[in-house]
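In the form predicted alone, a lone chain appears below as structure tokens.
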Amino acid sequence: MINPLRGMKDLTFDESARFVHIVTTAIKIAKRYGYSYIETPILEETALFRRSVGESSDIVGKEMYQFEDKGGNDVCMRPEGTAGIVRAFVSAKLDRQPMKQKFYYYGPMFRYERPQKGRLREFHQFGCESFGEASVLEDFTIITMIGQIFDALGIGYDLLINSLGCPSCMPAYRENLVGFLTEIKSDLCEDCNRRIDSNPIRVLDCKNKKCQTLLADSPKLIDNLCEACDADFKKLTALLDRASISYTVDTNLVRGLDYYNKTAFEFISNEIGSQSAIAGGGRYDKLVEYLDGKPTPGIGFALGIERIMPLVQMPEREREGYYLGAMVPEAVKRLLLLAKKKRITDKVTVEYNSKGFKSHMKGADKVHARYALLIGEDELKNSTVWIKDLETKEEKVLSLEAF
């Protein structure tokens, strides 16, 4: 027996209805925000994600499925979206266009790194782009919008954040960060080390217990703000303490990729063990110039769909659509062509083999039908069917030309 490769799985019965109220309640919550479908090739090449997620990243360096094609091309199963949207946003040079754009998109994203809970090596996110709103009021709406896709599944969580400041507040911060951790370096562990210098805000993002310990009374960036930067993250603040949104603000919440500025942010949850961030991200404002568009700032989410799917609350079934049985076999291509009818609008399920009245009812049950409809000898030789209301209870005989 083959199996799934480790780290990947199959998404199946309840897993998948679970899976598919995800996406369908986050497209219609992201729809009244105004965003609309993009998708992105799985495939993309590496030089994409090199260049915007950073070298220093966990992601470049150690997790892409990273190979060469027979075209000798180096390329990789995407580990994240925002670099995909943000690729397709200038080949269709959109960012010539004054419009502000907003999209949303879900499915699979890559990375090799050990299987746990809440981390697979083939996950699913959903998130959403905006695109030439530099106001920090976006920054506050995106925040808003994710509020409201947990809030409509039933899932609790903390938000978290912080401002990661811009190129004005960063060279001064830089030096003073370097130093402090250039004091401690023999105590921090290898990735910190390297990280020191190729990006050393990266280091405040290091998972090891003993770091975050040495890291404690590190300088941080919040505190050495520009005036501009300052004045947003005061601005952010305040509109979410007006909007009663509780948060936290974490002052080595720097996401780990590279490309984040300004705004950054994480939606986390107590329940689901050591990987509690549910959702994540924050402003880009550089990074369609780095992929050779034209300035445009940026702010984007993702969302973990596997990562959420144990929280959801998922909404009692309803019934729906009819279940066709035959009583007796000279009965099922009748019903094979009630049944071409009948989907053009409802939902149907056709039992092919004939069976006796609790059979069928136990059918009808099974597939969560609103109507049971069956035909007989005596339906079908008066050219009529039975059908029975599973909700109301209601039953009746129609004859066929009427149904």
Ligand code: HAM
The other form holds:
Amino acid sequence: MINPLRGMKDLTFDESARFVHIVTTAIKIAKRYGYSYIETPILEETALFRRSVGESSDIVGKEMYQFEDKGGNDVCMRPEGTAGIVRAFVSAKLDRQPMKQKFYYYGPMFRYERPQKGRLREFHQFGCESFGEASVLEDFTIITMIGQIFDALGIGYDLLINSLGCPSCMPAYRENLVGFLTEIKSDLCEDCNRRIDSNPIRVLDCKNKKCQTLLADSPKLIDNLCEACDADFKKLTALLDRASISYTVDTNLVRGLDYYNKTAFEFISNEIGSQSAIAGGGRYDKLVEYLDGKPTPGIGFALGIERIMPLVQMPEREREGYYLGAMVPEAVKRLLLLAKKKRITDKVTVEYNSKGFKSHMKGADKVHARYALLIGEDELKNSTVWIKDLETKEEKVLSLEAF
Ligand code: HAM
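Swap state to the form predicted in complex with the named molecule from the form predicted alone:
Full assembly next; the chain just shown is listed first.
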């Protein structure tokens, strides 16, 4: 028997129903906020992720599904959606258009991580990317939208926010931080030591307990923001307060992808174990430029579909459509014609084998039909159908034409 690869999963029955419910709910809400659908390839040039997600990130450094294709191109299965969408935005010259543009997407992402509960090598994200709006009001709006999606799915969450500054405040902060880290260097873990040179901000994110204790006194980004970033962050927190959206300012929240600036956020759940991030995102005002487009601010997020699957409160399944059953073999052909007509508007299940009454009623229940419709000898003779509303329990005999 051939099984799926390690860290990859088939989604069937209950899980696939949850998947569809999550995606349709998220799409419905994203459309209300003006997002339209975008689809980009799963396979991209490796250079795209090197330049956007960043050389020093774990995703690019350790986790890419990267290979040479038959034409000798260095390609990669996308580890996330934002880079491809920004590339598509630039490829289609949308950066030259004056209006703001908003896209939603969903699909598989690939990261060669060590699989564990809540961490897969192939997983699915639903995400949104908003281009052309530099105002922090958009940050508030996108955070509100994610909250609305989780509320609609019946999922509780905590929101963490931080500001990662901008090119005018980040360099000085970085220098300050490197100074601090260099002093405690010998006590920090190997990963942190590597990051002091390559990406010192990521040291703040280290999960090692000893490092976390040592980092308690590190300089905080939030205390070193320039006037503009500070004002925006204060405006964002004031808006969240006013909307009664609770949040925690997490000064160590730096995100694992290098393209962020200013607002960064994560939604976490305390019900799913150590892989607790159910959505993450932030601003990426320089990314369009990095990928050769005209300077265009951007902000977005993605939520992990498999991560939230166990948390979703599924709506009760309603009875729907028709179950058609024959009590005598000659009735089956008539049922097929009826089904063809009815399927123009309704869900129809046809049982091809003629069976007894009880067996048909069980069949109708199994497929959760609203109506059971049977044709036996009498009905065949009189050109009628016997029909029962399985919700109200009302039974009728109708003429075939009337149905
Ligand atoms: P990310 O934080 O890397 O951000 O991923 C977003 C979400 O995907 C996570 O919060 C988590 O729920 C889910 N996720 C990540 N890795 C795994 C995994 N190995 N297994 C299962 N679920 C996982 C991004 O990908 C950014 N592109 C988000 C973004 C969009 N930022 C701006 N626009």
